[in-house]
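We begin with a single chain expressed as C-alpha cells, specifically the form predicted on its own.
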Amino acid sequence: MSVYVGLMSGTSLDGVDAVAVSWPDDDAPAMQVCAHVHRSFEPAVRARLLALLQSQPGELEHAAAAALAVSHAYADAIDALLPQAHLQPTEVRAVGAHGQTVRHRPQAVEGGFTIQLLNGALLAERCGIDVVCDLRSRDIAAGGQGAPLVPAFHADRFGAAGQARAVLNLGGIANVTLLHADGSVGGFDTGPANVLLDAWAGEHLGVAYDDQGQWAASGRVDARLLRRLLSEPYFQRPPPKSTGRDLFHLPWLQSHLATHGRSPAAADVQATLADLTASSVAGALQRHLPDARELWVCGGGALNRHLLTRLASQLAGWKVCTTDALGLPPQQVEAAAFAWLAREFTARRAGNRPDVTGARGPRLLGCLYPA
C-alpha cells in the first residue's frame, strides 16, 4: 500500500484541503481516503492573496512573502492530517501540492503562463516528505491550457464503462469533466461559480459565503441582467479553455451592473449569479455531452443547496447528485486529485489529458522537491 497526500487551495481562497490517500502497490485503481482536514487561511494571508490578484507596487516581495505563508499553511494542514491518518511522514510516498493561483493566462500573447504561489523547498523542509508541485506549467509549455487537470483523475475514479456521465467541480470557477460512453474524456472551465457568489455576499452581507445559497434563494432572477452576463464571449468559446479571477471578479460584475440601466436588489443579483453558474454549466453539458443523464457534483459549491436545485431545474431528466453517492465526499475530491497527480509523477506517468487541455501530447506534470 502506498500513501500520498494531496493539498489544494482553490480560487475561492477559503483555505487548504488536505487528504491522505492510499492505493494498492500493484497500481490497481482502488483508492481509499484515510483522512481529510480543512484549514482556513488566516485573514491576513487571505487579504494578501486577494491583493495579489491585481498588479501592485512591490508585488514581487509581496508574492514571495505570500508563497511562504501559503507553504506554512500547507505544512500546518499536513501536521493536522497525519495524526488523524495514524501516519508518520516516512510512511507518505509524496505530497502533491497545488499552490495558490494568482495569475492564469495560458493564451497570453507573449507566451502562456500560470502562477501558483508556493515555496516547495520550504514545504519539503517543514513536512519531511517529497513534494511534487508546479503541476500546471508543463502542460502550458506544451501548448495546453494547464487546466483543468482534474478530468484525468475524474476518469480514473468516476468513469463507468459504456456510460456517459459528467462530473462538475464547483470551486471558485466551475469546471466540467465529460466522461463519454466510448471512454473518451473531455473537460473545460465553464465559467464562474463561488468566486462571484462569495464576492457579492461579502460585499453586501459581510460574510465569506452565502450559506447553502439561502440569500440567493430569497431573491428573484433578473432575466435581463442574466442575458447581459451570459453575453461574455468566454461562454461561447469552444474548448479547450480555462479561466479564473483574471476574468471573473467583482469589477467584472460591477461593470455589467453599471450599464444595466437600473439597480436590482442585492438579493436579486445573488439569485442571478446562481443562475449564471447553473445556466453556463447546463448549456455546456447540453452542447458537449448531450447523451448523458448523470451529473456528479463536487467542490465547496456542492454544499450550496440552492445552486444544485437550479442546476437540476435546468437539466431536466438528469440525475444531479454529489460525489458522496460515488464514495468520495465533495470537499475531498480536488485534494485527492492532487494526491493522484503526485502518484502519477512518482510512477513517471503523464498526468495531463491533451484532449482536455489542448497540449501537444501527454506530459509528466510537476517538479520534485525531495525531503
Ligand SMILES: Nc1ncnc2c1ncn2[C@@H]1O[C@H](COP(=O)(O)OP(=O)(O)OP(=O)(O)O)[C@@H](O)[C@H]1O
Contents of the next structure:
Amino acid sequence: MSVYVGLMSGTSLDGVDAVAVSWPDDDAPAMQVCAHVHRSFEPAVRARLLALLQSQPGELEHAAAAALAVSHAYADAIDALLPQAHLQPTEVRAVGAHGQTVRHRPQAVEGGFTIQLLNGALLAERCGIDVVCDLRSRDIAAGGQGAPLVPAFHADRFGAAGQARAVLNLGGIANVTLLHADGSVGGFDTGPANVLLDAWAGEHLGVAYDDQGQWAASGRVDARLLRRLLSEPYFQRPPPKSTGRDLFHLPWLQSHLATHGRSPAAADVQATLADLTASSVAGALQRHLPDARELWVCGGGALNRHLLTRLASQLAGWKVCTTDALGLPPQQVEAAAFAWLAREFTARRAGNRPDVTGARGPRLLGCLYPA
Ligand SMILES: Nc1ncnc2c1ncn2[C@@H]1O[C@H](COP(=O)(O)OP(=O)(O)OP(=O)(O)O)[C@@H](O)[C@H]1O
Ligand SMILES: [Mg+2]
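Requested next: the structure of the form predicted together with the named molecule (the form predicted on its own having been shown above).
Entire complex below, previous chain first.
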C-alpha cells in the first residue's frame, strides 16, 4: 500500500484542504481517502494573501513572509490529518502541495508564469515527508496553461469506458473536465464561481459565503446585467484556457455595474452572479461535450444548492449530481488530485494532459523537497 497526502488551497482563499489517500500500489487505479481535514486560514494570513493579489511596494518581502505562513498552515493541517488516518510521517510516500496562487499569467508576452506561494523547504522540515510542489510551472514552460491540472485525475478516477461525462469543480473559479466516450479528455476553466459570489456576499452581508445560495435564491436575475457580464471575451475564447483572480474580481463586477445604468438590488446581483456561473458552465458543456448527459460536481460550490438547481435548469435532460454518488465527497476531490499528482511525480510519470493544457507534450510536474 502507498499513501500520499494532497494539500490544496484554492482561489476562494478559504483555507487548506488536506487528504491522505492510499493506493494498493503505485500502478493500481483503486484509491481510498483515509482522512480529510479542512483548516481555515487565520484572518491575518488571508488578508495578507488578498493584498498580494495586486502589486504593492515591498511585495517580495510580503510574498516570502506569506509563503512561510501558508507553509505553517499546511504543516498544521498535516499534523491534524495524520493522527486521524492513524499514520506516522514515515508511512507517507510524499505530499503534493499546491501552494497559494497570487499570479497566474501563462500567456504573459515576456514569457508565461504562475506563482503559488509556498516554502517547500519549511514544509519538508516541519512534516518530515517528501514534499512535491510548484506543480504548474513545468507545463507552462512547455507552452501550456499550467491549468487546470485536475482533469488528469478526474479521468483516472471518474472516467467510464464508452460513456461521455463531465466533471465540474466549483472552487473560486469553475473548471470543467470533459470525459469523451472515446476516452479522450478535455478541460478548461469556464470562468468565475465562488470568487464573485463570496466577494459580493462579503460586501453586502459581511459573511464568508452565501450558505447554500439562499441569498441568491431570494433575488431575481437581472437579464440585461447577465448579458453584459457574459460579454466578457474570456467566455468565448476557445480552449486551452485558464483564468483566476487576475481577471475575475470585485472591481471587474463593479465596473460592469457602473456602466449598467441603474443599480439592481444586492440580492438580484447575487442571483445574477449565480446564473453567470450556471450559464457559462452550461454553455461550455453544450458546445464542447454535446453528447454527454451526466455532470458530476465537486468543490465547495457543490454545497450551494441554489447554484446546482440553476445548473440543472440550464442543462435540460442532464443528470446533475455531486461526486458523492461516485464515492468521493466534493470537498475532497481537488486535494485528492494533488495527492495523485505527488504519486505520479514519485513514479516518474507525466502529470499533465497536453490535450487539456496545450503543452507541447507530457511532462513530469513538480519540484521535490526531500524529507
Ligand atoms: N454551505 C455552502 N454553501 C455555499 N457555498 C459554500 C458552502 N460551503 C462552501 N462553499 C463555497 O465553497 C468555497 C470553497 O470551495 P473550495 O475550497 O472548493 O474552493 P477553492 O479553495 O477555490 O478551491 P479550488 O481552487 O481548488 O477549486 C467557499 O469559498 C464557498 O464559496
Ligand atoms: Mg478551498
